[in-house]
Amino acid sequence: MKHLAILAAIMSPLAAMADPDPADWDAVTQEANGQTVYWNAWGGSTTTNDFIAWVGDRVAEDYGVTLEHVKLTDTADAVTRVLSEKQAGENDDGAIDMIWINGANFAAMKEADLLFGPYAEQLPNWAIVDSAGKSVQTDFTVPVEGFESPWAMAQVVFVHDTEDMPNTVGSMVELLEWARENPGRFSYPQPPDFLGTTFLKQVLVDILPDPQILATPVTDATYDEVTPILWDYLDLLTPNLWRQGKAYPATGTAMFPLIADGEIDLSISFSPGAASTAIANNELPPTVRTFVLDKGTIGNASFVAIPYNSGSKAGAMVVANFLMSPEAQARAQDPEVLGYGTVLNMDALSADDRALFDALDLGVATLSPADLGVVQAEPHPSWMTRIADDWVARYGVAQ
């Protein structure tokens, strides 16, 4: 019995550091109650930025979780963040304890055994999500397997100002065409902007014959096949950009102002509802609105994940979860709010749930599910790691 009680003693530590079941969700509510979660996030908008404030507000109102608000200009910082501690042995209460993420460093954070999980597909509210019909299960092509939970859908669409636009383009060989016809007024965010890699993705699955050899990881060869023609493209649309392509806005935020100054009459947005946001905000005029291509645009969902040496697991978790909630899903869809588009499966909501998002006016810019048509796929991330690079060489300037 001496020896038993020897083992427990030694065991009680190790016990109490170990990894809460996501499985057993009274557990991690109770472990979660009076942790703090860092969330390392995006904090380039204004509206983000309140949102979050508001799901900190929310989840210590019911769960006792205090989220604080990590600014970020660039995600990668927090991968490097983490795998910086992870070579130091720093394993057990890391300085990151969820991250907003998706594509290249999901991928990189997931190969290099970063992630805690797999946790999102027994989070309570996954059970409403709409993992049918929405690519949630995948990022950019790499299989999720339950390493990310998703909290918002988006889509490319184009912005343009009707009052001097009033004509949409099905393509992006009538874009060019029209940039040459109407030099100076578009332009897209320099890359690597997450916003302005977004564009090349655009033109290279809409103008390629075969866009399904963007979906399997980069090769010498595939690249050489692939890239010529967007090298081709943009060296046709770079001079009739917006200042002749040399100067480029910093980030997608800084594109709507150009519009609302009248500088330029076409923009690109990977929020469907963000137009009307601007509108109601009175940074965009009421005569802007969106459209997209004949063959569709790309779209993706936003993810959280957690890292694997979070010291506030049960929170990160619990926050997950009511980022998935009708009530933080209709929140975020309010285009007074956010204007994301949602992860849920209308038909799994209760009657009173799916009344949150019937009464929703999306606005006067934002296209309806069935207008926005045909979801492209992301290409696999190997492709814009090295096509970011090379447009900054061919067409990159200072800022």
Second form
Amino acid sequence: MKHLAILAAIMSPLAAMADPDPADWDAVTQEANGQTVYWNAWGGSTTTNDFIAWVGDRVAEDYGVTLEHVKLTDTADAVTRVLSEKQAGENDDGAIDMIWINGANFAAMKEADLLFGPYAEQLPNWAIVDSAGKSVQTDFTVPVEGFESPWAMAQVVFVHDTEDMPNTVGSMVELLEWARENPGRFSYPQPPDFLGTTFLKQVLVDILPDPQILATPVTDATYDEVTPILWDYLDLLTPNLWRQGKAYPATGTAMFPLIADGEIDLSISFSPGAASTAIANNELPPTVRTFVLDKGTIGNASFVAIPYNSGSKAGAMVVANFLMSPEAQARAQDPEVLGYGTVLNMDALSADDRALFDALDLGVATLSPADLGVVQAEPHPSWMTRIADDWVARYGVAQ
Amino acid sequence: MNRRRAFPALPVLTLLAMLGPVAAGLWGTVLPAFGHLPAAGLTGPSLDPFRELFGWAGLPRAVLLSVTTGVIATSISLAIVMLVTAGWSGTRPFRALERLLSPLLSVPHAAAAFGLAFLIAPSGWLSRIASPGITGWDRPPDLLIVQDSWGLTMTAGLIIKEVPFLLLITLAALSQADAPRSVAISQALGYGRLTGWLKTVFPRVYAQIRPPVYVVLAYAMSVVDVAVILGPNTPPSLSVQIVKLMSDPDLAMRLEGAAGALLQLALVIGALAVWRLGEVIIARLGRRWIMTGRRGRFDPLVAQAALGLGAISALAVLLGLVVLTLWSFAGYWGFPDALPDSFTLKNWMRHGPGTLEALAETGLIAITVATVALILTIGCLEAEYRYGLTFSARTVWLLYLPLLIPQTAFLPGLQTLMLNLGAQDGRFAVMLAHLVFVLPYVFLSLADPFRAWDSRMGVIAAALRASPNGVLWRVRLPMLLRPILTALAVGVAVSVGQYLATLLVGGGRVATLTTEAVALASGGDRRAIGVYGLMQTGAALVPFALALLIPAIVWRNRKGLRHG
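Structure of the form predicted together with the partner chain (previous: the form predicted on its own):
Full assembly next; the chain just shown is listed first.
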């Protein structure tokens, strides 16, 4: 023990300069006070932007952390930035302190050692996260291992205007039939947009006899076995899409005005509560409802990660921990605010905290957790990169 | 004595500020294009990046789009401006159009593009006004108008912004072309007004406006923000693809992006060469046409058509701003209602705080950059005056050089270089990059009035024992207040409109109204876009209003100075 104490004494000046230890939470909050955290997060949705601004106000109040939202059009921009900083030798105070991330971007950063951690499972609020019931420990089958912390649950829902499309469809095959009967009334965001590739995955998961094949990394053999079914499906669907597939909406929210204008009747969303929120903000007509497929739909968690060269890691951890607090989670689930699913385990909460969630009115267009049904697993990310590339070659440059 | 030496140094400094970043950026592009990016563990030279680029299935179409949109937009806007000027200059409708178009010059490209999209989309305002009454549509037709595969809407978006620019440039050139007498003589010989102008004045005017025409061509071929908002996406134009490649998490894509940037540069150079060739051919044909002695039977018809097109182009921007305003106050607004169900302040309450933050950033950058550009410009012009330096035609081309190099060719390289130099503060780097684009416009805006100043005033002041600096500060600059403020306003407007320079060099940390507005484009929230688009337009327009107002107040008792 004596040796350890001496060692600690010798190390302490170094320790002050080294990364904060997530297990020593008091030291983390102390160090975080006064730090500025640049959170790079997609900035295309005003509701998300407002939520992030609110998070900024709250962490400034409680912890003295200044949160700056760097609004991205594409999360890959942030990954590029960290990569180029590494090339330039900027290892101590990079431009980015936190990224809203998942899937391929997380896999790329983790593999290239661009992330700080593990930290997520040491955060105090990890104790109330539903780590057993929700997919917060794997991200697109890639083990998270504490290199990112979850803050929202997402699941595919289909959004339809009941005035023009009263009935729901139960499977992707039925969706294709409906689209052929109602040409020009459906679209999905253009891959490689996140939601666009999710739609491709949803097609695969639903039409494959055994989607389990998608859980392992793609090989040439499995790729050639699986994808012809997808291309056949898309070849039939594309001419019946909005604008005959010659143009696609850029993102999921860009489809809301299309529904509001009556250009399309059906679209897809990765946020079960987004439709209710959009109705409240006049962006969708009140006749809009959501549904899921008979076999269930794909779901995953949204995470935040901290780049290895962040100069405000303590501040970023404070924000990450706050995002998992009952207060932030209940606000995010409020359809008037975001309508995102919570990552918390209701049974682990105190009665007061649980009351925050019970008090929420989920909104007319939001399905209850029971109605959301089975959550299908995300395929391994290697599938999607390849499918997205092929999609671009087949449909993205087709005209 | 050192103070005297300071002036000759300023032109050198100005050239360095304009050309330095361009040269550095090109250098930063060439290396990775040939496979050399040591930071990523890749050493060249290799031609793999080009192989990758040429392997992309969308390339032929992306290249075609870049060329067609650029050449068509430039040709049509030039034709409109030349024919309107030929047919109408000096008349009342011309002055009306001129007054209509001048303020539109400062409307940022992104705002004009959003306005056009909200106007002419199948669910746009025009369709709403005509539906269901005239068209019978109760749902928007499934027509590919915005983001059409041929880039026609994108071309239209460029035309409505380039027409005011070329018109104002032409007006400046016209004052030195002795047009009224030429037209009077040709009319006395029986030529129509338009034909007479084209045969006598056009060659002289075109010779003067050639550099800005080339700038329009280079810009239209490599524009990013307008292409993101109005251009096709299956595939996008080459410039958009370059920006996409540059932001891919896979580093190898950056090499391909750099190769694309060099291809873009080659395309622009090639297009400029072809355009020059076209000038020669048109000059030949024109001479033949002059020799035929045709008097211009269809003049009135052509002139009417040109005026109509000019008016449509102005109206498209103005109505676009109106529809942006409507959306920014709109409650629920379904198709085919011509107006929203209700008007609300909710959108402004939601986005107001965000826009104010972005406005502060935009204003800080724009005012700093415009001021620095103004100081350098005055320094150059004063040095020219004091030391009797003359700027040859070649130096004028130097001014235009940074505007002729496509932005997508050198800005990505600049980003990498600045990172290597450890230029940490994003805002400062962004200011340097803006200066490259702002300086030429400020210089061009101020040079003529500065040189036109009656130097006898200086002689009188000197005779009254004023030093050269005294003449500058106490006589010349106060007399030139109006053009100086206008040049400042031009600089601010150019800086406010910068998209790519802010995005790439700022590394996402610098959020101006323009980057925020274009980022919103992908989300499709028309209310938010309305708010940001209007704020952006305001940030560019208000300085022009001040440039009119301040001299009127300061010189309220000096009638002769108000227009100086």
